[in-house]
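As a starting point, one isolated chain is supplied in structure tokens, in the form predicted alone.
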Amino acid sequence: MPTRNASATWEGGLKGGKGSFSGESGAVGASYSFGTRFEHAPGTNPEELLAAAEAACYSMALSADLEKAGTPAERVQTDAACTLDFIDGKPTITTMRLRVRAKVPGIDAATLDKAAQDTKVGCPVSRALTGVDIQVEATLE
């Protein structure tokens, strides 16, 4: 299996200073900040990567588990939100709520749901996140 590679820089202190990164593949890179990570200033943060991350691999795993059981997907889509709490003074990722939308012909959606959830512990992503919580919704399109 594949290693991917990722890089990241910050400079100066906590509040005033700033951050990039970037992927080795070059399809990913930004800048960020204090502010981005822990306030509502624009711009992007290490949150946002992880449910970025969550929302695509989640997608895929549960249209391939999908599949596996002979109920292919026509489409499946994942909106993630990472949530970063302070816990004992520290900043946290506490939850990863994840809300997807399948078009999955000649299924239910108790059956949806099962494998939903049952996709959860077997996401590469979601198993990486041992220890945040990670709730999911599912519907039928």
The other form holds:
Number of protein chains: 2
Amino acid sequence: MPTRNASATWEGGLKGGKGSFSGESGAVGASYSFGTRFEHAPGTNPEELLAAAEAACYSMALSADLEKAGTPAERVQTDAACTLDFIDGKPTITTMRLRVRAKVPGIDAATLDKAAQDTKVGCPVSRALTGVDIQVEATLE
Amino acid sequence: MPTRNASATWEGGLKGGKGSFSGESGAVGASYSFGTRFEHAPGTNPEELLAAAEAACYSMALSADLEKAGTPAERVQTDAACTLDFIDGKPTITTMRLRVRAKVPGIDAATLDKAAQDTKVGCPVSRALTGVDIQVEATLE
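What about the form predicted together with another copy of the chain, after the form predicted alone?
Now the full complex is given, and it begins with the chain already shown.
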């Protein structure tokens, strides 16, 4: 199975310094700073990358789980919101809220919700992010 | 403190389907597929995003920790390698290996190593990825 690589460099101190990251595929890379992470400067940050990773993994995994159950989805869209908060004085990634909209012919809302909750626990990125409270709300389109 | 948003859509089944993701900042977004995730097709995947998130957070956090200790780094570069493996038949993100090179005037290798191991445990993304075995090897430049 694959190993995926990415790099990041930070130069200078926490507040005045600057960072950049890039993935080996060439598809992902940007600069970041104290301002883009902890304040409201425009730009990306690790929490946005985690939200993208969780959303991407979750949409793929729920599609796979529904397919395996004999009710394949036409489309699964996941909006992920990753919150950073200060806990005991330390910046802490507390929650990942997922809002899922799924187009799945022939199933009802309760069946979708059951599948959505199972995928929340079972998908690979969820099983990596066990330090975070992941919450899922799924809606049939 | 901020909440960061990203979205992803998967259309179709696991093997024949296709996905795309994007972050709200506009700095991160790409397509992905079964091939780019589990095989060797060119492109990105959630594991590369996790590697980028960990590398970005770690480089920033080690710089902050060294600054707080009175020995600020000029530069911290982190290469992150995120491995996906099959465990009990399930795709599982098993390890995140970090290779760190740091330019830090006035400290020795043992002091850097101690700081690097502390940051491994303490940085926000490490404390989120508690389902993954994170390993750090740090070198003074």
